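We begin with a single chain expressed as structure tokens, specifically the form predicted alone.
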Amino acid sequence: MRDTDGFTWWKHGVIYQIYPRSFYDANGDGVGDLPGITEKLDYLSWLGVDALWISPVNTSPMFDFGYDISDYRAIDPVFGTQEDFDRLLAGAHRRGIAIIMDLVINHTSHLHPWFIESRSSRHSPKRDWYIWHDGKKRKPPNNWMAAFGGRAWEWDGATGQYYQHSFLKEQPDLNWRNPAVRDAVFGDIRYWLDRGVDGFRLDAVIWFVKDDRFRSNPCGWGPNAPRPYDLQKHVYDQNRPETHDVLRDLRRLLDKYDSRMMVGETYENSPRGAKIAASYLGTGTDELHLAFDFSLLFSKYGARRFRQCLARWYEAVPEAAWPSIVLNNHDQPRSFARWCRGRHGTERARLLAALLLTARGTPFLYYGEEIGMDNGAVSRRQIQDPLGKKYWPFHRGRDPSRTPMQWTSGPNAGFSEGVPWLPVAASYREVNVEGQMKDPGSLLHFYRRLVSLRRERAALSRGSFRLAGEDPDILAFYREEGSGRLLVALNFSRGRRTMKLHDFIPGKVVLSSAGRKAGDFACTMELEPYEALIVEE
């Protein structure tokens, strides 16, 4: 994509995540597909987004719905053809929208030709492409647990060794210590770069390299305990220092192409999450372009908590690097379900929109977030997610945040003419794109206005960030670029608040979620309940 006037698409633009199975079904088989995304490009262009991150569409047996790839260079027939992908890429580029593919390279499918060859014999040339071990006294080599349940080791009777898998047994982990693996994976990456793909979202970054001495993890107590996986401190199967070598090599590859990027899933639900995520940015110019800090996503609702998350994240990010901001994704309950149900739900959703799109960093929107989609209701018999099947009822899986996009109030929410692969959320009759597009006061139009403001005001997309005020119910900050200064004030209280700022300069209202008109003069910082206010001084 072209970067002009100091605007870098992945740094200053807005990125929209699509879970392709659930976005739009063009052929009526109940599953979203690539032609469906292409049909909705005009909508995405109208919304104003700069890039689409598309969850995996490569060939896969779908044990984990695409996060188990069996052919990195092919498109799975459930989503369409290579020609469909090329049409999507060309159509997006004509509209100035970049395409980011999901890159799942911590592991492959057990049906990938590499693994089939690797497990064929202990003497296979590709044996060391994966992590194999004899075990100890007929038991696994250590206590590592898989995130999706059970041991992280699977016995292979044909060759008499264990292979390691951080997730499902159908997802064997690659051995990133082997230079041949690096060469092969980088070849597949070059294939997509040469076809014009603009970037990659790297799945499971913190798992890439494992301890070469296979030491057992110490005991711990994670936030999701008593899931066995969370009863360990993942010292030896995550965040190994050699992972940074892999990322530096990958960055050198991407830097050979113009305007390409990679953003990493640097998952860590703990107080040290921001520092871990930031560490994968390296110096800011030699590893990931962007890293996901999920602190906001995991936070409790409120100005004080959000302020703490932002402060920690910005402090951790290297000076030469750039942060990202995210409140939703395909692995977690939707923000509307977490924070916006009940009275004042829409007002709260507008506050979250303002936070996401005015804070410093690249905002990532999750499909349906712009209309206030809630989690769907998925019964036990309807569960598709392997995580939900394993841990029901302790963990009901990720399906509720992956239900079909709500396009209309018609049958199946306008998602498909067939039976949807997951049930449509009951809210679709009231919450849908068609209805909100007709209503200028809708949440959808509020998102669109915020996206537009980011492009109109360099202070929002590129400016500095400085927290302001001390009111525990108000999150306020200044954004400055050149001579432009904006004050963003978000009242997370259900009561009116008057904010006292020693350096406040009366100015014009740029945006308000409480009915003020743009251009009105703001003499004092008096905020309505749940108001998001932007003032240009």
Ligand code: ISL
Given for the second form:
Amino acid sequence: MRDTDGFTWWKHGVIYQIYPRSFYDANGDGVGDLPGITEKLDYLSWLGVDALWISPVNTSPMFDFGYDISDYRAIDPVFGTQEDFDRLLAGAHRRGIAIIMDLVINHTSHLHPWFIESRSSRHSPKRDWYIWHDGKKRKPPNNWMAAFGGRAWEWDGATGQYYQHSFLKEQPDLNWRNPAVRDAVFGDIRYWLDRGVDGFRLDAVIWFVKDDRFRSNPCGWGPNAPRPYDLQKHVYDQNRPETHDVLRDLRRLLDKYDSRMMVGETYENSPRGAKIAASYLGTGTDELHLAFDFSLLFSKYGARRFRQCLARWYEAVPEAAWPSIVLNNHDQPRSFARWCRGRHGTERARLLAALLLTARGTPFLYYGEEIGMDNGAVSRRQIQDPLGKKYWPFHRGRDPSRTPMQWTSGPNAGFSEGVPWLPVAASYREVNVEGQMKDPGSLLHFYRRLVSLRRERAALSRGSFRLAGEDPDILAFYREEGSGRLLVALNFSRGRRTMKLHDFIPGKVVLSSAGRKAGDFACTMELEPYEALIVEE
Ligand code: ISL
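Moving on from the form predicted alone, kindly provide the form predicted in complex with the ligand as a structure.
Then the entire complex follows, led off by the chain already shown.
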């Protein structure tokens, strides 16, 4: 891709996540598709993003909307054809945009031919491709739970054994200790690398390898306790050391190609998140290229908390590696719903935009974040997500952050001419791309300005990072590269605040969310309520 002097696309560019069912529906069946993404490439190029991560589009029976793959080499007809994929890839590359596929290899669909063969008999040559185990006195082999509810073991009456699944029972886990599994999956990965795909987002990395002695987990108290899954410490079914071997092998495979990358979903919702995510970066050059620390995403709002998250994350990332920054994805409530509802919502959203795009690390934007999309309201009848179906009303599932992209104020928010698979969020009349494109003062234009600033100023995309001050309401930091030094100050309070900085040198405004003109002089650091200010010294 577009690697030029000092610019590596996955380090210095901006990555945009698309949930393809919900982005744009080109054929009117109510479900977003690949031709839909291709149609919107000009928009994405106008926004200035460097890469798209597209949630899974491979053939799938859709028990988990694509996170259950039954053919790694094919495109699911609901999203289009192989040719549609090639057209998207070519169109993106023409515009200098890289394509990152979602690689779901912790498990397959139960309808993948490998699993069908594996479960056909205890003597099947593919039996050991999945994790089969005898029961203990008619009970599951140990106490492992599935992240999506119930036991991690499903009884197979026909062959008289249990198989293990970390998520739904329709998502049996592959046995990554088996070299034949590696060879087969690596073959499928090479298939996409040879077709020109630029990278992969690796699903569910922490679950890849399980304890070889199948020991039961000790009791514990996790983030969503008393959900049974969080009543144990996941010592033996997560983060096993052998997972690093798999990543090292994968890295060696990718390194045979030019400028390809992989970013891992290194999930953890606890203060240990940064350390765990960073561990999968290995030495910095031998495992993942990028990992996700979800601490900001799970954090409460505020300068102090966000500062602590950044500090921990940067401290954990190995010297030779590179961080990423993320506030949203398809599994969690949208940042707008978490932090920006009510008065001053848009101002708060601007602060988040500035945080995402000026901190050190590759920013990941989730579709709709750039216009301030809120969670949608999804009634019980409309629920699609298996998690919502299972846990309503305690957990309403992940549909609210997956509602259709809001393109216009017209019917179905301009997403589809059919009946959308999920209802559009009520905010679409005021919050949509068309309206915001016309308004230079909109959130969308603010994002676009920030994205282009990162390209103009190497200090923002590549520079060093140093926290400035300890103000409880202001998160401030210096970004420095060569002779360029920028001060970024984000006022998270609803009041006007003056920053006390012993080493502040008055400078020119580069960007302000509170109406100051670029080029004006900032002699003191008096910040307006919720102001994001970038000053060049
Ligand atoms: O989102 C979660 C709980 O609501 C997490 O536990 C999440 O399930 C975990 O991070 C793994 O997520 C990934 O793999 C799942 C898939 O459903 C998610 O969409 C994906 O991001 C199984 O493939």
